[in-house]
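Single chain ahead, by itself, as structure tokens, in the form predicted on its own.
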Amino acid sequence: MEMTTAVAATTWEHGRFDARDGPHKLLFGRMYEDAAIEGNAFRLGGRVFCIASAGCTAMKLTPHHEVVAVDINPVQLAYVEHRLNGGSSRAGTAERILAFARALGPLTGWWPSRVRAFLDLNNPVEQMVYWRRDLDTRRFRAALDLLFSAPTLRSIYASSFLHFLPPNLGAVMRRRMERCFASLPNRTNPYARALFLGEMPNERLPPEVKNIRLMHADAATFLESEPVGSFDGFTLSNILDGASVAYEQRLFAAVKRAAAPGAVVVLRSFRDPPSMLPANHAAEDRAMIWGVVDVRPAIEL
């Protein structure tokens, strides 16, 4: 694993969701980002810059792309290296939060057997009937509103991770779930099973994972140091959620500098999409949680 010096530039450098001082933590044991979006957006054989996170997207892209996976959190990057060497998945902070929420599910009518039956459905029409009849209960809506309320979120997350979120987030997240249930089959959606059951299958690693280049760095700093025109694709996760306008401008400038002709960028966000966003693919992302999955030519940033 290669290492380079990271520049203090983003909220993510803290390596924690809260604002407390302390060691960096493993934030994500898996990625809740549908890598099929990137697979369809990037040209085969291209060189791809990837936010490492839990390594899922990098591993899915590497059979058909040259992947460079970068993360500012050294604990997160060490975990990716562990997975690339055949290590099993582990729960991060995000998974522990989700596990706590799932443990309260029976209080709202979300018994595990009922959820499994729902996730075994393969017809969006049947899924919506089941959802409205058995899962989208008054108690569930009240619990989700409480879980995503400002006081609850402030007890878990630093303010920099919250100011950009839409109001009435519980209702927003329900609409995003319904958008997925109404259009995509549950049975073949591994992201739904991860979200609602906590299932984190240890998938067989493609042999090409040995070619993934891992770098400990801030994304903008790394791209500023790379040769001009050296990447054909960029998958940036939701790196700009909580970032300053100045950092966004710096990152976009670095991406455009490092972009080869025809390069494509995929950028996610929990924000509600702006009114004019012609390239939003959030409805196609099976992870269902995103407000924005922006897919566009790097030159248009």
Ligand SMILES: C[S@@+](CC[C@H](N)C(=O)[O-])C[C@H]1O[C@@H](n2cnc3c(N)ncnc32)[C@H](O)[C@@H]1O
Second form
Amino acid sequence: MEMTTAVAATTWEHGRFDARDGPHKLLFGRMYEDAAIEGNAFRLGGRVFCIASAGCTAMKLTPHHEVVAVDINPVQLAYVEHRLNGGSSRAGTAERILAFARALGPLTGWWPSRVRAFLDLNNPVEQMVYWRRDLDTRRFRAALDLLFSAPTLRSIYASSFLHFLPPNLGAVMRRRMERCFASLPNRTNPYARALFLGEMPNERLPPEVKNIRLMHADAATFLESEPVGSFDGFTLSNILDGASVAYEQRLFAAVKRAAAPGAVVVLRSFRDPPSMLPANHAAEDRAMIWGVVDVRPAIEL
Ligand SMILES: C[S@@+](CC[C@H](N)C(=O)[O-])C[C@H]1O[C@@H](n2cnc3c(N)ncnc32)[C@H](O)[C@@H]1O
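Switching conditions: you have the form predicted on its own, so give me the form predicted in complex with the ligand.
Let's see the whole complex now, leading with the same chain.
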């Protein structure tokens, strides 16, 4: 693992969801971003900049790309290094929050056997019939509204992670789930199993993981130090959810500078998409939770 001194204006640098002082934490034990989006967007053999997070996207891309994986949170990066060396997956804060929500499932009709039967379905029409009949219950809707209500979110997250979120987030998340169930088969959706059953990745690592370059750094700072035109792809996770406008401008300038001709950027967000966003691939992302999965040429940032 290499290191640069990170200078950043982003809440993510604290390595915590809350606003308290304290040690950095492992926030993500796995990723909730469908790396097939990046796999389709990036030129084969190209050099790719990844946000490391839990390492899943870097691991998926490495057989066909030269991957540099960067994270501002040293705990998260050490976890990725552990996974790349064959270590097992572990729950982070996100997985603990999801486990708490799942434990309440039976109160809303979400018995584990019922959820498993749903996730075994392979046909979106049948999925929607099952969803409406057995899972989208009044109690489920009330529980989701409570889970995504402002007081609950404020008890978990710093305000800089919340101000951009759409109102009625419970209803918004339900619509994002339905968008996925109505169009993509559950049986081949590992992200649905992660969200609703808590399954952690245990796939065999491709041998190329040994080639992934891991860097503890802020994304913008790191890219500013890389050669001009040296990356063909950038996958930026949702790092701008929690960053200032000034940081966004700095990051976009750093990406454009480091972008090779034809380079493509993938950027996710929990925000509702702006009305004109032609490149939004959120509906194709099997992780289903995103409002924006923006895939566009770097020069258009
Ligand atoms: C943005 S978070 C979101 C997690 C993600 N949606 C997932 O499913 O894994 C992913 C990672 O980005 C890292 N991160 C956030 N801002 C960053 C920045 N400016 N530079 C480098 N890493 C950053 C966080 O530390 C975290 O490990």
